[in-house]
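We begin with a single chain expressed as structure tokens, specifically the form predicted alone.
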Amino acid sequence: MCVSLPSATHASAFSKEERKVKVLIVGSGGREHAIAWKLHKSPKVDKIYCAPGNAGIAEYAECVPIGAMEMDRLVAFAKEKEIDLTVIGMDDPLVAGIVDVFEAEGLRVFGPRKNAAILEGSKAFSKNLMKKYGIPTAAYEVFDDPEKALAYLETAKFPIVLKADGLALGKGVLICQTLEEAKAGVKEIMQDKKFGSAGNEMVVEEFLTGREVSVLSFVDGETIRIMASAQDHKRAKDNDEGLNTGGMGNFSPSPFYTDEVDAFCQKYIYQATVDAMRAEGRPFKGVIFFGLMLTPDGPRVLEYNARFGDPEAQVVLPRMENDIVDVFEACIDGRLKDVELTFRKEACVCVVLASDGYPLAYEKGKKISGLEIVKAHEAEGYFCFHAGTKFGEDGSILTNGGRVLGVTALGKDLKEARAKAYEATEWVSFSNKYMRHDIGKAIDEA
């Protein structure tokens, strides 16, 4: 249920007093679901806001109708409410700066600045910095000029990669077999603006080959603290074929993330890149999500984001042991050095119900039954976080996205766990409901 907007501002400095606070959280999604699930777990939590929520997400907060995007309303109201930590979920408001409004009035937030964030936020940018700190990635050109870019195709190896440089909702990269397939990539990103601005410059890339991997990471500006790998699936369709998606499963660790790789990642992509940011004058707090190739000539960082992923969130989160509030006030104060991330040994997958359609045209509002059955095998590592839902006027749930929900399960291993989440999807159902069924079938050829 949703509240309306109070009028009056009051400022409210964070109390370093043993005491619960209140959370206000940005979003609506998945990820921000896992959020609070976390977050209502952690005993220094008093109260949970988010904004604006979706009908999982008000199971453990209470939601209000502010955008993410409305940022003098949410600061408003985090006054008015005595906010005492914000946790923004979401890339758009931290590439457009939400993070240094709300400091700017005092308020403790979760995240990086908006000179920080233009690590997701311009590919460009990323690759840059990549090149000048010897950051291990693929070569690539920057083109703002899509007749440039198709020279530089006509000389080119193909498969290649084109990515719209700003935010695209995870789907503005292209992979194209063939110098015309480029060519309609070029007209779809630089010049029919299917993206919109975020395709004003391009970035051609090599074609790596190799297992994808992510690792998400907490990072206080100095310190960084990986968190478990994960891997996820863009492809709308089983045996990734289809159109990329925002992602339609994941599943936490990824047998293919080994000591070794981990240890090559932590010499020369973690810190280096926590390192490369402070020394260009945007010290990173917040998460960076790392998507990595693991090449055969060693891992690659793919992209960057300024936040936890979707639906990395949700497979990550549940096998966290600490306390987030602990390693969210840590990254806030500079204090992470002192932190020790753990993560429970059971594995956990992650399968997304869509509607079908998606990413293209698909029906909402669509009533969902089965919910009360994940629930009630929670204590059994159960779950379901919603992405893309709302309230009925009679009180059910409806679908309101393209993903819709994330069945989640964990296990003893990421066989069991798989099986887990397969066997919890069967329990939910509404009339369009659509998934990929080899979430995970990697594992089987680790």
Given for the second form:
Amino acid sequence: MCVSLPSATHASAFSKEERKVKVLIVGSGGREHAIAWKLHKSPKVDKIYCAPGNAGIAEYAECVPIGAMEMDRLVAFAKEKEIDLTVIGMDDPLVAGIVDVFEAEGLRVFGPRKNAAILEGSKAFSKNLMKKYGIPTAAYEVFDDPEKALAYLETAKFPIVLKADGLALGKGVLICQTLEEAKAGVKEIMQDKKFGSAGNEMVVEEFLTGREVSVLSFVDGETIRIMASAQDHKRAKDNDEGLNTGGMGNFSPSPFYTDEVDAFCQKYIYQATVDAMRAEGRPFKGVIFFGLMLTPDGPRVLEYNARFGDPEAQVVLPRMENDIVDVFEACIDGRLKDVELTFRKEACVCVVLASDGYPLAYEKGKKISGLEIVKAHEAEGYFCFHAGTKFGEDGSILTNGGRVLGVTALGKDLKEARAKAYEATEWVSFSNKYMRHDIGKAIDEA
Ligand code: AMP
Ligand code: GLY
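Can you switch from the form predicted alone and show the form predicted together with adenosine monophosphate (AMP) instead?
The complete assembly is shown below, putting the previous chain first.
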């Protein structure tokens, strides 16, 4: 038997692997909980901090009471604690340029710079980019004058879609069935400024029909690696009724994201977007979330986000096999072409437990019980990601938002994952618990 001794290169690679990193996560929702959970599984992580975090994230991270937009305080904290890697979960600080602020201080940070985060920050920018580079999307016009928008709408085909240009907490999109509705929409967005300065400009867009699919990807400026597809349920009530919400649950992968759809998107959308951003002098490093509509004429980009989706991260990260530290580092250093992403074959389903009344008025501060039961079943593929929780004075965990928890499970297929996720929703209680009962259901039975 010949036993080979480690070579010099081996040794240096090994010592590099031994280097443990201190990580700071910026954000406080279920997405950041999923990122913290994934990071804590990495043997390369020494310590995790999260600003500001929540009661679930506190299991893996030391939560520090600094807001996601308090950039100077975040930089000072990262320097004081000698943070090796900061991961920005949320859109607002990215669009406001937090990555540039960290980089200017010599700090390593995962996420797009301000000039690239505009891909999410301005719908007018992203639509113009897609038009210029021939990336398939809905036909559109951009307006900065409400009178001109109204004149255009007089002759438009209905339904039609109005979108506030800037960030509007996912609420700046209006689907208008009639001219009257569209006129009211223009008033809301551009004149009454319901979404603030996000409505200084407005995109008017062709209404598309089809299945919606989200696709998450890692990007290092040049190379793009697709993670997995997911599908969201945005309406508050079963059968897609009720008001729009931040998302009541979702699943991954989407059975509608077929090899044919993937081939189309690989050819016309993914690399084309990364190349377009580079050609514009705005190289994108971080996560691009593609919001796609699978129309009868083929996939179309509905929107880009410049970060993990919430709750897409909750169903995609439990399926990811790679060490996420390696992937973050490869994106920052422009080495993503050397990384192959691998995902478990299993499906993952997330059911959101919300406070009754969400997305309108709801009560907070209710005591949550049963979380330890989900925890005890983690090895069998059950997870509970906290979206809106906090610690009570006695150390108990209290509800602290409209969306409270994302009860999540892996299963051999969508059906099993859904059954497990719903089983686990019974383990957790709080007095005004509300959930949808059909997450992934119509799909499963389709
Ligand atoms: P967005 O923030 O652009 O993803 O829009 C939010 C939601 O509005 C999407 O998830 C779709 O359900 C819907 N939507 C956006 N654009 C269109 C469109 N052009 N046609 C039909 N529905 C759309
Ligand atoms: N789930 C949609 C988003 O994160 O924007």
